[in-house]
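In structure tokens, the next block holds one chain alone, the form predicted alone.
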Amino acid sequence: MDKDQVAAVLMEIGTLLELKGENPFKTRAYANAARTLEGLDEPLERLLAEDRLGALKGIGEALQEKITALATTGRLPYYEELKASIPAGLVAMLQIPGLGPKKVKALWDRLSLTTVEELEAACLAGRVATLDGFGDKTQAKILEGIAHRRQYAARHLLSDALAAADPILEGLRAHPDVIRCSSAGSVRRFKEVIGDLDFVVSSKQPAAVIDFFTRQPGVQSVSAQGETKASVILAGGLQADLRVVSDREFPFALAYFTGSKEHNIVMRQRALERSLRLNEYGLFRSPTETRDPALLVPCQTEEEIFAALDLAPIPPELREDKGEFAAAERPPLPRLLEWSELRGSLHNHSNWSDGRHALEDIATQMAALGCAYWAITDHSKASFQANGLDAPRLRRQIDEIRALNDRLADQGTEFRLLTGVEVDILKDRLDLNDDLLAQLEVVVASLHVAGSDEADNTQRLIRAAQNPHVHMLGHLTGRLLLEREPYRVNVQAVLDACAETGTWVELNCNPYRFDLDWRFWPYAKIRGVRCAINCDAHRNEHAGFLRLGAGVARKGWLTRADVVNTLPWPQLRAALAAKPNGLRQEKASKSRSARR
């Protein structure tokens, strides 16, 4: 196991010990050791080889033995025995919002509840509300959490779907009997949450392709297998469907199975209006359903299908019947953003707050990836659980980043770390004063604790946008996909305020967020609000989220011109400086007008 895998096991041991009611110092020791490993700037293997593990803070002899066993063998009998001693359903309960180890232990001890189903029945019977430390509100929230969990049980994050789909697609492309192949469905349309995977393949030997598909390494079971199609269940319960067609049928099948359903309905209607029939088998000159090859309108690609229906080609991400047809009737469609046009991320964390890596490690990695800049926006002090920075620590970090940039410049490196902060939006103010914010190159303002109602949340965000030192609003609705619903916010009102103040809005491309939702970006574009596609990176590998963010941005109709972090550093620096200067000029103009 690598250091991250070992750290994950140590964290789980701490949780399991807490469920058993062990000494809190013992449980915290495992959590602290896990965080120590996560923060290492070198491989765990090197520490073990050089016998330096014991020199790490908080790792005594017993923990050294356990970490060594996990790292070298991948197993730990102590962990396996501990896990077996606790009902698996207790760990599942921890996934319900508001239930931590102490509450789950209380439910186990006092009501003998060991599964989510038993917990739900106890809540419905009113038994949970009677327990000390729970009450009616907690009981109601538990029921809401169970319902939410059940609602999304068959749904999967886009990132997980892509991780499962990519190796299957690569395998299909390499198969000698495959002519053309593609993913389809909601993954190809870059929906943020998907139900299953779809693949379309053209081949003269469908049986061989079907057999290959059902034998992929990640397949746990085969749900259905026929002559031209198959369904399998992958790890994590994700279903994958394959359709094999002739190469003549391929573009029609790909368009049909890409969808969306609403988009396909309009496409079929356009065909009927032109005395044609469109289905997954072809485009036919026929008033009735048919598969007669003699009536086929030949199309080698999806682009030719669109052309036959008097449309410019519509990218898969836009196929939701949300304006794409009107745009395709008046070509050309806008050239959507490409992920390679992004030059860096303006919202990221380091080990000064809750990130994994040190400043120099981040700079080295992001420069190696070809980024031009990377903003360090660690949490402010109100986010105490994330080790947020107070004013003195932030000033020290500013100095360190400037010194690091000087060293990089001396080495001939053009890459630049930007000073910044993710400042909490509090009830009536920002978490840091304006004098300090003015010293930073990038200020992201985020709502981490929702207000009492929609009006409260909306007003807080608008007030933050009106601050001359805030460049952008972070993860505007606070949603966590499949885990937490968005805060109640009047998004259009906030976007209107951003338009008036020149404040940017983040598309947070952490796969649990994708916030702001793609459905709001067309309105933001109309209002002239610019987007910053940010990783919200807490470790270096999160730089890969930029590709996901670009796909979701495309779904929101965003182009290169709409996204500020496509700019080279000199232009971005000017854009960052524009907001406070613009607001000062606007205020001065209003003041002069008032005096007149």
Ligand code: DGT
Given for the second form:
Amino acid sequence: MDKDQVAAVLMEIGTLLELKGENPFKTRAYANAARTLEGLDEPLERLLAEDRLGALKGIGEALQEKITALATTGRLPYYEELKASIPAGLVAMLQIPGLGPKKVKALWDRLSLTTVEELEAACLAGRVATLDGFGDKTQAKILEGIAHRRQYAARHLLSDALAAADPILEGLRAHPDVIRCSSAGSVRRFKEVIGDLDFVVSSKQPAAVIDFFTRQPGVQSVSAQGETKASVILAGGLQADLRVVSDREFPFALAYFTGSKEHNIVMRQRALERSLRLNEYGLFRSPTETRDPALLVPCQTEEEIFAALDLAPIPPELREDKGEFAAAERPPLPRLLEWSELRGSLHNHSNWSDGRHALEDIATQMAALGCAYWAITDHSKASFQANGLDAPRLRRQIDEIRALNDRLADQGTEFRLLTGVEVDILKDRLDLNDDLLAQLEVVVASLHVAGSDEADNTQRLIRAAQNPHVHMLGHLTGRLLLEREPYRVNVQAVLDACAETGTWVELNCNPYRFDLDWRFWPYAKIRGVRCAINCDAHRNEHAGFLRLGAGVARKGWLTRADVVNTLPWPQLRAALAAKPNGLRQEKASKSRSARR
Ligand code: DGT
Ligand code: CA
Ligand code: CA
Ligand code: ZN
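Here we have the form predicted alone; I need the corresponding form predicted together with the ligand.
First the chain shown before, then all remaining chains and molecules of the complex.
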């Protein structure tokens, strides 16, 4: 175990002892030791090897033994026995606001309650209110806490989080006592699924800002309110946390609360290596933890904090400790994609299959939005539940799109609809013949009915990539966030096949999908696989997904050059033609060399 893992066990031992009613000095000793370990500037291993554990403040012989056992064997019989002697549900009860170890112990001793569910039932039956030290008010508060815990245990889609965050930010920005404000946390890092919203504000009147925050429309309840911070629950159970700091502290608090935790740990470490201390309050010229303004290395912005640690500015999307430090040490960092660089979407549906709008409607709308092109890729016939197109209907659609484009050209409109299909990848072939696919401008191949066998799914996708008429693979893993896990597939093997065949991979920017996941894009990029950021639009308003898709692409380190739908139409047309031509030439040259 490393020091953080050991610290977590010590912390838990302290809590368990409190639940047992042990004397406070003993329980506090464990919590203090845990904090000491967390604050160590060097690996626990080294301390042990050099026998220096005893030199740490507050760590006596008994604790030394336990820490050594955990660090070297990963186990501690004392901890395991203690844990086994206390129902796990009691620890869960501690998370309910207003329930400390004393109260939980009372509930356990006097009502034999051992789980949150039993506690809820006892509250509903009015039994908790009858206990000494509880009463009606406490009982109601516990019930409310249980209901909230259930709600905010839930995770939320990024799109829902952004929709909730935007009006809050606008309100804060307009408030007269707010100097600077920003969203922070996983929303600012553009994670696909988020736990809660975080905001950081600088102000000289924190009380006024906190008051405003807790009373704004949409707040269902206030779960915490202090002098510099507050937490509220919004409709849908989404929690929002606010921190109010001085303007001097703002960049430090913003960087800290943007995270991620993993990123912050490396930042702190870099500071230590320079004999500095970085925390949410500042960057200090100090060998020990401090908040002393006299020692501050002043920074007006996050950029200046990065610079003080010899780093190029790291965009929030990259702050996951997944390579950003190595890149920022040797600038320049890649200039990440901007959403305004996208010129259209290459996978969309119309009312010919399961989309809402007619072709003409879509063309008018997307031209008005400023797109250069928009591909119509309706489902193929195997997707019968989506009214998929068979060959004759698809041929008719091609004719209609061509006629529509002619009319647009006559009117002097530069915009064009592209012909296409989202062809189903069946067990052993594609749902439409190559002759027909060859006539389309954009062919997306998607696996809609995957099997349970990883090798089989992987092979199906690889075969699709090998088809010279397939330009890209759609929603490669089939995941639906918070609803359905990805199907089993070897993503790297599929990406390798895409690299070899010049097949693109979609970043489907429907907020339930964001598929392919941002975590795979750096690998795709190294292999030279290009990305198409597609709305998979079924309605015109889904064009707005492009903006989300661009953010996810940034999180995957993608730049304009990596994304095909940043190309103007003439270049895109050439790129679309490159695959079949390239593969045909390769085939021809192979058969020539075979004949020789
Ligand atoms: P979420 O809300 O679960 O989607 O994820 P985050 O990243 O927004 O996490 P949250 O809201 O708990 O905290 C916001 C940021 O605060 C987090 O990204 C980093 C920072 N932070 C919170 N707790 C810790 C901690 O224990 N250590 C460090 N180094 N940073 C922390
Ligand atoms: Ca958060
Ligand atoms: Ca938070
Ligand atoms: Zn699809």
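Basically, rigid core = biggest C-alpha set you can superpose within 1.5 Å across the two forms. Positions refer to the first chain, counted from 1. This one's a predicted model, so the numbers in the text were calculated from it and none came from an experiment.
After superposition on the rigid core, the Cα atom of K137 is displaced by 2 Å or more between the two forms.
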